[in-house]
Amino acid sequence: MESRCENCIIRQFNSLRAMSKEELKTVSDSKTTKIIKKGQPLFEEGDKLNGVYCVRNGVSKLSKLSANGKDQIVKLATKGEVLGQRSVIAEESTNLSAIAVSDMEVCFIPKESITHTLQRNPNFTLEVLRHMAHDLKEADDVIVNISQKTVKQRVAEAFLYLRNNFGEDKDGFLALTLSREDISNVVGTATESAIRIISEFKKKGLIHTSGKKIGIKDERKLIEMVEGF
């Protein structure tokens, strides 16, 4: 299961690919490989980090813990992603709660092993900033689309999106299943509303379902539903 950071392909979809040889060989020999199973933390909002998690396989909700005790999931983080770099680099605990919604594999990186290099590495420095502005940019994608679109418009973008990321299985599934309060979690309303979508949305003919399952059934109409038509 242990793998060389020298030889891992994930490293090119995160700010690891700007480190030279030698930074890897540091990197490689402090990390440790970790088992995540669905349902379990990778860390806890709040939590002060001394280090960064790096995904190798699997998927993990981020998400923050609102004043009236629901959880607004941010993002959905899949593999290649580096976990809790601003908490480590900012030097504070963490903003955000990330979490296993299926099996994970991740390579914990110390955080000595990250800080030393952006001190000498300003490729590395570089590739982290461009990281964070992406997140940052997300983040500000995720506030509009919750305060200008209606719910079952955020409902019919989030199933989309878990297709187009995620994929379909065999039966025409979408390929990462999420709970029905994972789902109002991620497009911002109360479950019972979530709940209520999809039947509708199962009725119409646009979706439909096996238990948790959930398939595409007419994208055009989802799209248009999304762009407000």
Contents of the next structure:
There are 2 protein chains.
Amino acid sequence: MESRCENCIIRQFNSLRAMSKEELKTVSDSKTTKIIKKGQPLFEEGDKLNGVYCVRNGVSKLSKLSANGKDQIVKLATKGEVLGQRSVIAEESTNLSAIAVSDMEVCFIPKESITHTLQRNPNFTLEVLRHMAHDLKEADDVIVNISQKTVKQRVAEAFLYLRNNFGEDKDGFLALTLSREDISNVVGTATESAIRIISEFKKKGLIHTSGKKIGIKDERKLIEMVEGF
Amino acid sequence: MESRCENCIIRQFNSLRAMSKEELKTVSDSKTTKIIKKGQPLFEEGDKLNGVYCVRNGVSKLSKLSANGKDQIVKLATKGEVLGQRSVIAEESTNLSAIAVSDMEVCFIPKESITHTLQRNPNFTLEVLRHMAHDLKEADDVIVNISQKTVKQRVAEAFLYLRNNFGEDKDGFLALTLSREDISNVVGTATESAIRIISEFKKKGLIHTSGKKIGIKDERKLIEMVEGF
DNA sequence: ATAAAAATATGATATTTATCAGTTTATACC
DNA sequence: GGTATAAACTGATAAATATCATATTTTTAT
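Switching conditions: you have the form predicted alone, so give me the form predicted in complex with another copy of the chain.
Let us now look at the entire complex, which starts with that chain.
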């Protein structure tokens, strides 16, 4: 199931699309495809990365460990996203861990092909820059959300975010199933608090659950809650 | 007091140093120098920016208004930093307001000279990318801090940050004096809470104050507090 | 299929933080 | 220099959230 980057559709969603044919060929020749099982790390905080990971399938959480031993999930990355770029560009060890929250298929691209292109192809560099500018804006939004919204609002927002970005299955449950602990780490709260709020939402008919699966039942009310009614 | 970018030392601290002589000349010919009084905005959230601001002197807060009417300060930018880059690069209106917290001298550089260079000079683009990668890392740290540390820890950290980045005056007060409200907006808490904590720190001998000026008295204990003792 | 382990759930309580109301102190303006 | 205005401060209280203890359910491994 080895395939060429030149034919990979995923590329259309990320900065690799700004590469020239030859550059892409080099990348394709040097890349290796990996299967990462749910729960396994792509890399861990502090690692020196020798390349970047292009996500072909599945979802990874990007998180950072705090002094008190809790993880904070900073971003959920899916198909098309390139992980580890920041570290390779800044030439420093990574500040985040990347752990699969579903089975993943990723391509590892050694940093040389990336840095080489960064130094020569301004279109590519600019494209990477645009993506990073977008990430930075999102990070600003997260900061404001965490500091100004209540835990309840943030949980509601997380569910809407999960549906908008990962969709639903046939039964109306969020396609990406996270553990309660992961949810609390996205939201930035204690696991028990997240669980309590999930129970409350369920009681109020905003969501329905089945095991760890969660489905959105009353989108309007969730949106109202996020906006502060 | 009109001067040329070619001779400006500030440039050494930011991505403009990666520009060629000719590019720098173009920038210099098109730039305008502005004096911004404390409290005045460079730009406001939602503005479409026609260029970037290179800070020659003074400090600006970058903040975002939340739904409940409180500002969250995301970053404090000083000498050498270039503001508005993200917006110009992504070609979208800015997500942050920039307001002077001390008198400032800035150079406004029309976006054309920036985008033109971005498309042609990969060194420059890469340099901008490196700076943005750094900002993104810092933003991640802020997210983790806000969500995992107590308000007390964050206030302590803010004081240490202010000293490390802006220094002290002859009397041992933080060189950058922020209002209590600004401090609370950096920390992400209610103004009264910040004030209460400042009083407490003073009582415990961790800091000393004079009017709105604050000085660090016991650095070790502040550091211990940040780390959770 | 069953035991063991892990995740989810709930209650009781403690702690942290926000809010509201009011006072004092500093700052700006005529 | 004196008054108006805003900022800083303090207390009382309410609300939000974390923590600890424990029960229940689900998952995993044998």
